[in-house]
Structure formats: structure tokens, C-alpha cells
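For reference, the chain that follows is the form predicted on its own, supplied as C-alpha cells.
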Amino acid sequence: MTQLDFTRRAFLQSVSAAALAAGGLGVAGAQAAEPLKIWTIGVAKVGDKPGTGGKDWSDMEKAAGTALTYNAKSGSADQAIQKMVVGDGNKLYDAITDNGGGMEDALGSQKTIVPIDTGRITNWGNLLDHYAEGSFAADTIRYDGKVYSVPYISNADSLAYNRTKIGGDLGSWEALFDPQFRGRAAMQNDFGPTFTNTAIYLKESGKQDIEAPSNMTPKEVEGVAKFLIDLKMKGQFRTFWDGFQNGVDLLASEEVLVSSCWEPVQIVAARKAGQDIAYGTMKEGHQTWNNVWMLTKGGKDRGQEEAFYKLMNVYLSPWFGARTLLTFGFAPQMKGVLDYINGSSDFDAAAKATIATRLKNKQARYDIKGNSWQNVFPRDMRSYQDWWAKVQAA
């Protein structure tokens, strides 16, 4: 038994001993009254007020009713993976969020996720359609036939450009991959979206024969990665961005003019530089993706499921789903957001025109015939690892 095992075996037991002395609680009490353990990201929590990210996680513990411990997780799914499988993520946390599609297929495979009981959150009616069986987004929530996570937040990845600069408006990736903007081009330094938007701009526009863009075959992924290697090497991309942090800054300082990027990149960036930074939407189509939340087998095991279902409530309710479209960008995943905003006094006028916007823009890149599923596992990975070891070396 490790130093760690000992100490939390024996607060367990002085706290069961208690309980029970008033006549009360059992071992799975006692360790259910403990905060719920999450492993997420920043941008997974809104403040009360709108329009602000909250400086810690008290308005979502408030609107939860559950005492939560946050701690940061990492951006590489393969990590999230191997922490959860192999490693001691069990043991530290009670609920994690994904690193993109198909996380659920993966941990859920692994028995290290439980399935969710989708009775016992309150407003799991209010879930977009698109997530019911048979609909086009029902396998992004399911494994196996059962429901094994939640989401929060979605978008459709599109192209930011500064509009003040461009003077005009775009809506096509091929401003990505034109010479008046060489030097002045970012891309994302990661292969998932990369290859995924780009392979989806070839498809449409006739130049390669992809038949799934987000689950390419070796020979497909071949042609995206020459595509892109023959521009790097003529100077079309200023770079290829890595952190959210790095990408605001690009933008904001003009050092390139349009870039792929997550919606909240383009809103932070317009913010900070005072400009028409925009957010299109691409008649090719674009990377579509959800994020969601799982309950461990760890946390389930430690009586955490109360808690886990209370905070899942908040994630599925329109004062959620409100606040992160108008702090972040990110397309709410349940009804009644207009409803909600249009009957609460805590929403100005701006802010109330600012999220029916959003949401008509997001729901015409939804719209686009030639979006594709982010799938951060595809069929032949190491085609995937190898042609983008290519990229950053070329």
C-alpha cells in the first residue's frame, strides 16, 4: 500500500466512523461528500456574469450545487489516453472531458468510462436533435449502442481573416492557399484539423479524390500532405500556429491576415487589436466537432455520480449554453437559448443582438454539405503521424 493509499484509506474510515456514529452515511456517503475531481479545460466554465470566463469555477459550482477540484488537462489526446488506460486517471479523477471525437469509443472500449444515465439529468430533454438515435450526431455521444458522454460545447472550425485589412469578405479555403496572401497564412500545427480542412477544401473544389476527409485513406492522406509541403516551401505560411495564445496574437498583430483557427482565436484576437476580425463560413465546408464529458469508472466507484449529474444539468441548460456562445464563441448544445436570453435582464441589447447573430452564422456553417466529423482516431493513424512529421520538417 503506497503513503497515498494509507491516508486516503484512513480518512475514509474516520469519516464512515463519524457518519455512522450519527447514524448516517456508509463508506460510498462519505465519499460523495468530497468535491467532484474534474479533468477539463479553461474554456469549459463561464462566470454568472455574461460575457466574462469567471475568474475560477465558483458561478459553475454555484449553478451546480456541487463542490468541484479543477484540474488542467492536456491538449494531446493520445496523453488524455494514456493517462486514463495505463495510467493513474482513474484514481485522480471522477470526470473528464475529450480531446475531440472519438474519445468516447476509445476510454469506453477500455472500461475506464461508464456509461451516462441520461434519466437522471433533469435537462437531458433539452439536447439538440441532432444528437437522437439515427440523427447525424448520435454516434459522437454513443458507444457501443449506449450513451457514454455529454456535450458542451460544438462548432464548426472555419477560416479567420482581418476584413479591415482584406477589405472584403471571404468564403472559400482557397485565401488560405492563394499567393496574395504568401507569408500572411497561418495554419493550425496539429494534423487533425489540418489535414481535415484542407483535404476537405481538395475534395469539393475537384483537385484530390478524398472520398472521407476526416478518415483518409494512406494514399489521401499522401496527396493533402504534398499539398501543403509544396506551399510551405514557397513561403505561404507565415506559420503554423500552436496555443490559443499564439493564435490571437497572430492575428491581432497583423503578422498574418487570415488563418484556420477555433471560433474564440477570432474573438479574442478582434477584441485585443480593435479590428474587423472575422470568422467565415466556407462554401467547401468545414471541420465539425462537439466536445464532451465522461464519467470515470473511478468516479462512479467513489459514489460521484450524484454530483456528476448535477454539473451535467448545468452543461445541458440555456444559462450555460447563453454564456459560452457569448464569452467564447461556442455553439450551445441545447434549445431555448434565444428564449432564455430574451426573458433574462441579465442580457443587454448588444449582447442579446451579438448571440442571435452567432447562432445564425454557426447554423449556416452547419448547413454545408461538405463538413466532416472531427475524428482525432482515424483508420490509418500512422499515415496520419508520419506525412505530418513531413509538414513541420519540410
Second form
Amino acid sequence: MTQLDFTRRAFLQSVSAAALAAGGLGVAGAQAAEPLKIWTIGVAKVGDKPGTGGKDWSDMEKAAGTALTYNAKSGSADQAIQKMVVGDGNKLYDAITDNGGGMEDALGSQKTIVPIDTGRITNWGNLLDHYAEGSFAADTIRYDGKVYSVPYISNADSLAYNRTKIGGDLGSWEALFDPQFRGRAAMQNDFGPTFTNTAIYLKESGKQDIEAPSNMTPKEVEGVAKFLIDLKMKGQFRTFWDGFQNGVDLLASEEVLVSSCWEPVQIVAARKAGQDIAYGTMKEGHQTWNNVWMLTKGGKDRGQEEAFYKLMNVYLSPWFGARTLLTFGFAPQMKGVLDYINGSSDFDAAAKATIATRLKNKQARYDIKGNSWQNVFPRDMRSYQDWWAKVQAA
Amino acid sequence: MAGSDWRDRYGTEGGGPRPASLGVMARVFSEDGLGKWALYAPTVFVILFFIVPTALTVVWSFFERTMFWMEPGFTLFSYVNFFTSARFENFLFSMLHSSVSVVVSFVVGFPIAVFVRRHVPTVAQHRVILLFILPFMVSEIIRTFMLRPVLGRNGLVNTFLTDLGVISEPITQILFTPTGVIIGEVLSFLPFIVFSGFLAMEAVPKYIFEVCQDLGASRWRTFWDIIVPLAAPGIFAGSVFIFVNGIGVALIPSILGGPGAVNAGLIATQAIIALDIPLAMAVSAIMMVTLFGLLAIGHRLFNLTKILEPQA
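Follow the form predicted on its own with the form predicted together with the partner chain, if you could.
Entire complex below, previous chain first.
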């Protein structure tokens, strides 16, 4: 029996016992239903104790009031798409998370996920205003005008820098390409974020005409790639990082002083190195993204809607938002987080200060005009691939 | 063994009692029982786990790419795309780096095999060779990642040399360069050349060393003119293992290579991430052709079946 099985069974037993004690046999029968089978990433959960990711999914189960069967999912979009569109994802999973950048459109168009009845999610009213119809992030949870997903984390990815060594703050992507950091800079080994961040810089600094940094034409991709090739040949980049731990290690070991990376990478690197490694606000803009939950067609057919909506209620509660922000640095998707932590005895003064600072910094990043929403399926994907190979070969 | 032999041995026709359990075994493994089919097991295994996947890889490499998958058709687009883009350049570079890794592994690893064969008592030889399995008990990702704090800017090597006063600035030309990748490959794959070298050395009688010594041959001449040719099949087999892993294992260039360091495995992985399945299949097919080509050349030159022949 795995730890997860143990926890789930213990949880089911306790819930059933409580239901029987209340004389509600009907409730007990409902709890005896199959657990909600979720396919997601490890950082989609938090622990009840603030600042922890939780040992397993038991705290999330308790908060949702429904049993869960967790299936680990990698962070790559290709795996999710293939599993759901041409694989057996619908047989295996009731609810899944995406990998950002328009996956709900892809899965919605293939009818592997189903529209969501937002009226059944009590906390839907907590959702941030920018997801309302007509707002800038409205399309990121909708397909064909209907809501197909529930956002649970988001961010505006930026530049991490070693403030201890640099001795000041950085507020422009210019630093990443500056000769003073030659050989001490890193970017992600992924053409999506690396091309997009570079394109945002080139566009906003007036160095290249680019219409949409997340959806460039072949000519625009070529310009961005050539810019990176030139810098790479001059030795600007120490490496292109792959994977969370790799990104952390580069910053923590001082191999690099500036790195475009995810915020959790910066948080863990700062903790590991014991140095002041900061996450800046870039004046040109950032690649913004969200991750969402979706209900699979198979999940709906198996009668798992109720369990799904219970879980979504947790993801739109400040309980989750405050914890994911403190633990991983992801932006909460609901209003009321500050009110919640101020009224909660679970958070000490340091945690409250950290949450408040991160919220403020995130808002500053979200307010930048040049931000560009992540797009994992750019129109000219082939150009992205081919030019990325050239960057690698240079 | 003929079925009648079983009957003779266990007395089905020769009279006298026979153990019931042996009778059952005899029936099960007789020519009419499982024994008949057991002979086909390796064939079925090879068909299921080698020929079918290989054939599908080649067929799919000619399919048309769609948004999320691929559809049947015949197009050379993936191959044209591979050979006319920077991917081919990357592939050639990874072959070059793997070749260097093979040479370094041979220089370091084969003398170990020779030493064990020549100087370690026969009863202990296999145990000594087994010691080389120990590193494999640790996950490859950990073994590779552990080189970072050793070779890095503030790593053990630089700290040690700085403390000794040998260098004043950290050496940064090792990690995140092709040198780092080659070091990682040698440390990861060295046991292949030690194992196969040792297997090949078992074919070299010990008296050969004494004969060479009696005839006044230098150590170098003994090694190069006698040992290496005799052990060539094993050396080649180990070299192919290292070479193929060098171009195929994506982990090492990812962790130790410089910006954009790739090999064929990583090129295929990146194609899959971009949902370009036919391209990933084409890269895999090209890797397989490379492997089969090498094996064909090796077999022609050295008769690779020799390393599996029992030694007297």
C-alpha cells in the first residue's frame, strides 16, 4: 500500500464514519464513490501548514471534501496533448491540468474536455476580474465562448539576479544581454519562453519590429534567433538551463548572476544559496501565463462533476492562493488573499510580509504594457523549431 | 533432445516406476509441450520488441505531420528538414564528441581490463570487474549532476587549485563546454569498455604475455601488435555502446553542456515537445541506421560473434 493509498483510505474511512454518525447513509454512499482521478504536476498541491507543499494530497482532499487519486504529470505540453487527443487520457483521468498557453483551446477543439458549469463552483465569484468576459485574460479559460477551464496559478516570468554580487537592482532585460555579464547569464533551453522574452526586449527597446512576441512570423523569429546567435557566439550565455533543479543550481552556485527563469527557481535558489537573489520587474514586459484545471469528457461521463467542482472550489479559495504564493511564488487566481491571511492565525508576521511583497511585485509585473501572453502553439511553429536548432548549433 | 530420450530416461517405455513430478516436467518440456515453443521465445521477443518498433519508427518517419499527431502518407519532408537544417550540424557535432569519448574511454578503460586479466588472480577477476558495476547503483542523473559541484566555477577542482595557488581565477572552460560533455560521457560509459574489453581479453591466453616477454617485445609492442588485435571484437563492441549512448542519451549535454548543447537524443526529444512526431521518428531512424552501419562495419572487420564464443 502506498502512502497515497493509505491516506486516501484513511480519509475515506474517516469521512464514512462521520457520515454514518450523522445518520446520513445517502452521504456515506456518495463518499464511497470512486476518487477523482487527477493528472497534474506536484506543485499543484499545497499543505495545510503554510510554506509547505504537503507530504501528499491529503490536505487538499480534506479541504475539498473529496477523495483524490493523484497521477504525476510532466511539465511538457506534448505529453498532455498526445495523451488526451490520441491516447487513453480520457479513460484514465477525470480532471487534468494544462501546461499553459492555450491548451484548453486545443483540447476543447478535440472534444476531450467539457465546458464547465461555473454556477456549481461556490468560489467562482472570487476569480480575478481579468478573467471576466471582455477582459485581457478572458480567452485563456474559454474556448468557443464557453468556459472550459479553471485557472489555479499564474505568473509573469522575469529575470532572477544575484543582488548580493551585483550590488543593485535590475529592471531591464538589457542586463541579460549586457557584456558586463558575459559568461554569467543563462536562459531557458526552450524556444518558447526564450524567444518570447527576447522578442519582448527587442520590440520594446525598438531594436526590431515585432507584432506579437508570442506569435511571431518566420521573419520575426529569424531576427530574434540571429540576435541570440550573435550573443551566444560572443560567449554571453553560460548555458541554457533545462529543468527546475538545473535552473536552481545555476543561480545558487553563482555559475550565473542573471537568468531568465520561473519564480520558484529564484525562490529556491535564494534559500539554497543564502544570498539575496531577487526577481525583478522588467520595464519592457514579461511572458505571462496561467495554468488551468479542466474536466475531461471521461470524467463527466463517469459522473465525477460534483467531485471536480468541489476541488475547484478549493483552487479558487484564498486558503489555496495564500499557500501557493508563499510556498512556490505562484500568483493566486482569486481576490481576498490579503484579507484572508490577515484574519488567519496560520501565518506568522514574516509569512504575511512575504505574501504582501510578492503580491505587490506581481502586480507591478502584470501592469507592464509590453507583457505578452504565453502561446505554446505559435502559428509558425516550424520556424521556431528550425531557428532554435540554429541557435543551438551556433 | 528427442522425445524418445525423455521416455527412455524416465521409464515411460522402459518399465519401472518414475517420479510423478519428473513425468510432468518431461511432458511439459517435451517436443510436444512447451519445449517446442520455448525455442521460438527469442524470435518472438526480437519481433515484438525490436523489429516491430523499428519498422514502425521508419514508417512513421515518412508520415505527414498534423497539429497534434500525424497521418498516413509518404513524404521525405522530415528527412529533408533534418539534413538541411542546423539539426544535422548538431548531429555531426554530437558524433564528434562521442568519438572523442570513445577514444578517451579506450585509453583509460582498456588498460584496466588488460591489467585485471594479466595481474589479478583468475578466481578474483570477475569480482574485480564487478566493482565497476557499483557506480551504476546510483541513478545516472545524480551521477551526472554530481559533476557540477566538482567542475563548476566554485567547485572542488577550482577551489583546490586556487588554494594551492596554481590558479588565480576559476577555470570555466570545463563545465558547460564540450569538454564537460566528454567528461560526463567517459565517467558514465567507461564500464562498457572495461566489461567488453575484459570479455575480449578472456580470449587471450595468459601465456601470450610470457611469450612476448621471452621474445623481447616491448610492453607497447605487446599491447598494440598482439593484445589489441586479439581483443578487437570486444573493444569495438564497447566502443559502439559508448558511441551510441553518447549520441543518444540526452541527459549529459543537458546538464553539463554549454548553451544549446545537444545530441541526437535531445534533437528527437525537442521534436516531440514541438509535437513534430515524424521528425522525431526520422531522427530515431537515422540513429538506428548509424548504429546498424557501425555494427556491419565492425562485424566485417572483426567478426563480432567471436566475443560470445566460449573460451577454452
